[in-house]
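Take a look at this single chain in structure tokens; it is the form predicted on its own.
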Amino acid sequence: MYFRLMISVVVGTRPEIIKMAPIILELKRRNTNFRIVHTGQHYDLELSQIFFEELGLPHPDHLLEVGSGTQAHQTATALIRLEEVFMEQEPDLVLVEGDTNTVLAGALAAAKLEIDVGHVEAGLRSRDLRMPEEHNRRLTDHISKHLFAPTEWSASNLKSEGVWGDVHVVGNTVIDACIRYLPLATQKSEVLERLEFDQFALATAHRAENVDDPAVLKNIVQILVDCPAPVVYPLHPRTEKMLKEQEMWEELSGSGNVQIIPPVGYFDFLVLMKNCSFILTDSGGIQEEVTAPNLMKKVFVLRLSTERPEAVETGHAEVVGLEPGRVLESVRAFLESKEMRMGESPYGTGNSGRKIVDILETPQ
């Protein structure tokens, strides 16, 4: 074990906080010396504080207020500010999660200062080079000392690329989070009381390659309006902006088949996932969450590729693209089927956070 191991845990977005939460709580339980650095990549910092409280996490030690911006500006701002923090903290290890600009900036800043990097959720690959996340995750993997792959498939990606770090298959901490927080969410959330429908499909769409393309956005609107089940749609601000700019807002909001609601917190979203009939999404993380043993939902992936093929193999996810006819045909087949078998979660049983901390505290 490192002598008085000091870990800097870097987060920047809501999904990162959720997936780091099991690790942070395990570090806290063991009295490990750690600090939380929040870049504030997409967050209103006041709302972010509430989010940490909801998950029972310590407040961040550093709030960097990076904010939004172009890919280069956001990454560069985070890189500069994280370097300053790491020089002050002098950690033995910087831990990052996922594939955001915060992740790449944190890994680069640490590597330049000769600080070890641990990458949680390493080895995911979509091979879709339109996605900034694909570049972020690939670069981060190649400068990390510890690569925490969720599955054997992601580990095989790393090994085939010849990464220099140590690859560990540990599952995905999002399963830990679902198991830990869904019971609490069920007690606290009142989101179902605000819904117009008793039975519903849940939809999300926010990726730039989808909502910034008017033709693709039009397809998404048609899919939701014509969906054979009523749709509840927590609307991302980016998507709402594009819908109004492209004059598609009235068609969607006035369809009668879609209830648009404001963005929801983690607890509300867990409850929506638990109670929906199925999910339509372009999200990556949701493809993992639906495999949790206390959720077990079908998700239709509104993309041309996925970096989570394991969820497809177990029957939880189906990549359906963005052509309305094909998407709706798949949805109808699901609703009409008498047997839709889903396997066990390919992302572990809920002990990934413990496994990661075990590895970090093992003598090197």
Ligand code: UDP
Contents of the next structure:
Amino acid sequence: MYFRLMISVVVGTRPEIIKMAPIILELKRRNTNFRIVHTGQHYDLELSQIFFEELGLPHPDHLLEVGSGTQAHQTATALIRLEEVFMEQEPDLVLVEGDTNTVLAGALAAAKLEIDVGHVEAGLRSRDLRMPEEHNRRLTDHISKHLFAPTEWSASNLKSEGVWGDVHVVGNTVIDACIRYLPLATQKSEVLERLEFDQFALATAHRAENVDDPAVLKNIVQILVDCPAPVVYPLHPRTEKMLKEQEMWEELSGSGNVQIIPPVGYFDFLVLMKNCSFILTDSGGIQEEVTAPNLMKKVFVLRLSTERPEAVETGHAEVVGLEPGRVLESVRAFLESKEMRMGESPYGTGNSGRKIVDILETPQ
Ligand code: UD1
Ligand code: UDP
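Coords for the form predicted in complex with this ligand, given the form predicted on its own:
Everything in the complex follows now, all chains and molecules, and the chain you saw is the first one.
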């Protein structure tokens, strides 16, 4: 008998929407039966809706309005609401991407209903248990049936932990996204016209273990203020809130070296990445995007560890910690040497979305 697979695609935050886009568009192209469930973990227009519009995605079928909260409250609210949706939808498979609270809630709600889970971007490990993302990705990997590891390294983490599901090395869908959207972004974005500087470094920071710790946040402010290149800084709302609460906003915004802008859509961000001299960030996705063949940028990772060591090996990323002297020394060394020897992207050639859908559609 003909069996038509029904897939529930779960998203909740900015990076999940961007990285699921190539998969969603491939499911749509093949006329696969799927639904999009948005938990609403991110709800501001510039962290959510703008990506659906720019990336040409269908509207979510369910918007669960989970919103912000403590780690447990946010995860638990998403868990309860996702369970209700899955009970109504009865999907054959729930697909989650990455390591957010939405991902853990989606995977757990599905597993408890005995629905198969597919985890896109499986097997990453920072081995830093201060990070909520490390809890989420480890737990999700161990209840997933399909584990889509971006690289051999992430696959080896999964195998050494003895996961139950099937491990597939497929690259990272963010490379698909960079290749697909940069040409369009270059046509459409006017972000460069709004900049105060011709040459600039690009910065982002939002990791909880960084910006929620006032001492670390102070270091980030000092790094940006003293950076030897002027900095364009699209500000995540979490960081804006902390900068204001900790009374660091004036120092940063008044320094003359940093142009703070609201978080931007994907087209603007791609154009900023393409045109900057280098990037300072604690983001996960940006460490991968800089390896895309049409971006090839240097990124200084403002963290103590990374779950993306492949980008360090290829010469794109350098983990520099958060001590201003050490960070700025690395930046100066880069600016003086102009060293740009970088290998090919370790995250694939831009066909990860197609590979994932091929595997999902292979009869079990
Ligand atoms: C979350 C993910 C993180 C991911 C990031 C992508 C978890 C544990 N963290 O972090 O892995 O890298 O998304 O950007 O899942 N806020 C708004 N508007 C919004 C959303 C959030 O103002 O639309 C503010 C609220 O003050 C909220 C804070 O940002 O409390 C943090 O939001 P939250 O979704 O809890 O975590 P992120 O830091 O965004
Ligand atoms: N990004 C964006 N606008 C911004 C900042 C980032 O579109 O103002 C994109 C960026 O290109 C990347 C993703 O958002 O694809 C990364 O999201 P974030 O850093 O919030 O999360 P992480 O990757 O750390 O989970």
